[in-house]
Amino acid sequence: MLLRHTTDKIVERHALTVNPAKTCQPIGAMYASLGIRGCIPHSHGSQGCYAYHRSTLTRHYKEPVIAATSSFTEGSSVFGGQANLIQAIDNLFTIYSPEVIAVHTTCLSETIGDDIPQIVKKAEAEGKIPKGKYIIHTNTPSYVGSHVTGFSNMTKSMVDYLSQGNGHKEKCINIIPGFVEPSDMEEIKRITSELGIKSIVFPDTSNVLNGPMTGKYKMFPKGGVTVEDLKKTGCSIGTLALGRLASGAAARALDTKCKVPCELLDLPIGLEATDTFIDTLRQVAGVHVPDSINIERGQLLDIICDMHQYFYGKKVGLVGDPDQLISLSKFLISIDMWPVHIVTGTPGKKFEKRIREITKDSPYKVNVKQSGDMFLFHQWIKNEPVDLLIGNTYVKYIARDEDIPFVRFGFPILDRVGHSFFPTVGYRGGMRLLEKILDALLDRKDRDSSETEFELVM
């Protein structure tokens, strides 16, 4: 295994990324317009740029994704991509007739600098863009940002592009999920559902990649949220958007050009973040909170404390996104377990003073990186072990290099099958997390036990 020659020795590094705990920027564009119903996301750049993309989000989620490319060849490379966008938007509204093409960037494209307004405009003027259909478009060069920066910039776009207000207020709530899976989104449609509120939450991949097998293949899957309902969300009474990183600025952008006032709250994952969320969802909206809700929280506590003996005092190593993994160490201290060294490939100093403060009462050194890699996190765990990792399909090497039991979590996961149809945000969600977690502490007790040890009620 290579991860065996990592050192314990840490050397400050500026200008080398080993083992990169992130993907790239327009794989999130990619997914957050794959939430738009009859969408086409288009890569425009390079075709291996575009299958990179398209290949990670399926194998992932286990499902075909959609997309096109403007296939750049060496002369347009050179010379600038506009004739090859040109012809895609013209092919792609005659042959497969979707209501949106979401463009988004490649490093190739952003470094010719292609001024994607202006094409379209062009494309408009020479009526290649049929009455009715829509484009819209935002930036994403890998050298910046992460796949996080890239849903952001996308979600942002769909108001840019498609939001309108007419001065009139609908008692609706407007609810960004961030970037998670699509029964994250599905569970998050559910709660509102329960409380009997209105909800319009962009993007929703939702029935997109977690759709039924019905045998019979959709170019368009039922699921997404509808141009429709995208225009209607400048008149919703307030916002809600779930990860300040992936979700706050297409809230603010809403905020901005139609007045719709917002909340930036942190991705329900555990007791306390669900609580806010259905708090807020209750007090905006102004409905009382069903006792189907209050039930699941009763359960999700009960399973809580049951559990609680086991979790108690282990360290935690933790890799993944920034919204993700500031809910995910409050949930873990809650239980009292203790995140000890936390990576995010994606860049935004805040996250390490949120991490900070939530961790302020740790009894153990807490190790916090943005922009960070796992090569240092391997590190990090070389000189302080940890009982339990939580992260991505990549992190497994260094469960397998360290010896140390290991919950899949977050994006990408290559290696497991059906994550996109079961939900860790929400109550119900907690108690599938907890259950994930306390399966991978007793199966390693199971096999670490002598035969004197080993009990059938542990």
Given for the second form:
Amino acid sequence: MLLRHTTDKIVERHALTVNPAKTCQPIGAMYASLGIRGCIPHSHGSQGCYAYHRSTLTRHYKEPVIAATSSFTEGSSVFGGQANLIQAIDNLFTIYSPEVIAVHTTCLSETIGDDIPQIVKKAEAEGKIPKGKYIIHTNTPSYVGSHVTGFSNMTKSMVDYLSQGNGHKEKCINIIPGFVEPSDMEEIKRITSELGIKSIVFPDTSNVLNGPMTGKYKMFPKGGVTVEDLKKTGCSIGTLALGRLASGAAARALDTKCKVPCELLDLPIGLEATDTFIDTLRQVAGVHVPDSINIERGQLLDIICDMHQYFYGKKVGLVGDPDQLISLSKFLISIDMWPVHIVTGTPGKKFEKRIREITKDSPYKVNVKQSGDMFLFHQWIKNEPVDLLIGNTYVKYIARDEDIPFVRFGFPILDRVGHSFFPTVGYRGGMRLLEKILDALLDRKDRDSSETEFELVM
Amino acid sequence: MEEILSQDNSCLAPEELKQEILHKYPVKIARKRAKQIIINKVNDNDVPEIQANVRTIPGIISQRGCCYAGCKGVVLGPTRDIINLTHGPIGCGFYSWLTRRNQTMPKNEKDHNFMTYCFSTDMQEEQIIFGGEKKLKAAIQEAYDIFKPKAIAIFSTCPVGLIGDDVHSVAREMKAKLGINIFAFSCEGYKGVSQSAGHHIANNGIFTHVIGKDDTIREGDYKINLLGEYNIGGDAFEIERLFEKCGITLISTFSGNSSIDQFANAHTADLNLIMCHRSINYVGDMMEKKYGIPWLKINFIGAEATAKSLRKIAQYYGDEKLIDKVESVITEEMPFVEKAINEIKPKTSGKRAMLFVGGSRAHHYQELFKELGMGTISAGYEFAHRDDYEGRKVLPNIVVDADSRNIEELNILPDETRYRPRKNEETIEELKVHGVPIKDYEGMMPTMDENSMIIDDISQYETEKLIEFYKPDIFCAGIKEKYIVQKFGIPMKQLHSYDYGGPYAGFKGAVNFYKEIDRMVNSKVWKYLKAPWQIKTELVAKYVWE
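The form predicted together with its partner chain, contrasted with the form predicted on its own above:
Everything in the complex follows now, all chains and molecules, and the chain you saw is the first one.
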């Protein structure tokens, strides 16, 4: 037993987190920054933070992840990191010449209270910022929120720093795709262009964190939203924010700053959430949904219908980020599966309420916790076993100990590939998710069946 | 080797390449980096001076991590039966959770093994404002109530140092209350200039709080400790196998496949073997001063290096029985190695490697490459000090700067009851003359070729330039560099995590490594980087439209 000390006896804990279901803000900010073309994310703090974030993102995407750090030592922690950041800005523009440096803070620089805009202003006055280049920043104290909060904060900063309105509205829709994979951002762009809609998707890590192997390394790949497009977001006719937690803040900021109206939708994971996404797109842009999309939708329905017997009534345990879990829970329920244990590490008030609403017809007692951890999740499973687990790579230890089929979904996935290339959003993404769920369930059925019951056709 | 060095595709001499690299930097930065980029010149073990263990320049994009990573991740991380509790916001604990793949083998199902757990106080804004000691105490109590561990180690992260939580007094208080060993580390990420500071803080802590606490004398003829071996990919298991075969008794490993009981008993050994000189050499020194145990630098990376190290251990004891046993084990193991080398070497010979890792691996792995007929054209450490490059003879000349002064140096005196010199000075001198370099390490540069480029704390830009210039056949570094190097079309071997392979230590490990490098440098994938239409770009039209 790998988690041999986890017993079914649940003891209230107030101070100790065991096996967290979240990580800290700066990594989310770093991920979002990588979705701007020509951008170097910069971590203002000691160098361990950026090393850890780069390592985790690299392990998850299996792609180069470039970022820089202010490399605080004891002195900078006492006297402030101004000199470090100015030197870093100078070095980064001189050596690597990025278009944008996206600075995020860490718990260290937040606690000492470094004022990033003031430092950037000083760098500018000293001529350290070349003409036409940008520095944007966000505050990401690690002791507030989670990686999702960090993503949201940096995405909002893109609006705060770069979006510009000029009174004219272009026939273009902004889409804020949420803390999803590069493949998902790509799929969102594909669906939108299939509908014949011009869009600006930001941040956009497609072609940055799922790039090709060519024999040539490019520090700044051709993916990512351009600064020029980010500026234009202020002139779009509307914004769709996918995932309230990760995308809501940026969408609202854009409304306030440039009067671009926004709609906050669930992440388009699964049938209903994708329906809503496409229907909203249709109405905002005033377009007809093409048959190609109807075909995809029908194909997803076809799988649900064909394989329904294997989904029906199955109990599922879920660990992940709030936006994902809300849509995923809805999707599972739409195919007659029942999420019974749901944990997110990310704090927030609305999550539990939303999940309670979604699962209100459940025949089972539903355990749900925000600011929870995987130790508690595992204990719930010991008390009430499930048929399937869905979560990030760390869940594999629970899956092995409890011998439960497991589908990897969420962040981080450190031990498998595919997530950066194949989406889980949209109808096609739904089809892929169902394929993975079926593979896990049917592999288990094959493994567990007696020789007499072993089926050729399923 | 000269030939291997001159295979480069450009006519730039190393010195010119160095100048070209420096040219891009702002003047002040160039001046500093110039001292950290050295063209090797070996003259009777005399090598040029390199600047090391100095602050990372902000914004150069370095490979380095932090003090916490060195303390919690590297040194204490592999010890299975301690609850390692990170006091701080969630990130630090999360990132150091299982990512160093320390394999461990508890004796039975019931033994404590907390390796798969991540414990954190998950500090929130409230604790940053009002202090986190209360939450820390409560977390220790909860950890004790649920897990009943033998010991709890507490690790401070950056904000803890800033707000001034006294983790040491919390540890003392809870130790008194709960009656188990509880100790804390002030290993905030900003301390020192790299992971190295964290190793030092961790080792000092173990030395102060654990070593010497259990005087049980274990049976066995040749009792040793293995220091600086972290059991990545099961390296320690292979080394343990060899010790057992030779009849050598392993008291403790610092710290791979390790337990706190082994640490407590470590002072009963008669010899300390040092693998990673950087992370732990001072523990060897301290154990000598306090308990009279000499240390010996060994290297179990490479079959030849392994054989040599086993022979040195036997010579240290000077016991014919052990000397014969070691010889027979080597004779028994080598055919397996030779068979692999005969098959693989023709496919790897003449190829060129670069190594930029850690604080000893960049040296040790050169042995394995040599066995494959491969040369190392450039190497450097992520967090080493000058002695790791130039040898311990430079120790008296190393200027202690402010960042190093902040890391506590323990003042060690002989233990009143436990000090027992295992060898007298005369014997030690005699052993040195006979090729058993007690308390010595020659460093990496003396064993590297003339004109090879040694770079301390290499930056992203320098990595790119080196690759463009030398086009090595393989590059060794860590996860952050992995896919950058690979995008150049050059195989990249992770030497921190071994790309989830290994073990590479000892004889079996050497063979694993030969096969791995053969697979990597001879993989078909590198031939497919260009599509047929990118190689032959002219277009002959089959359809002609009027």
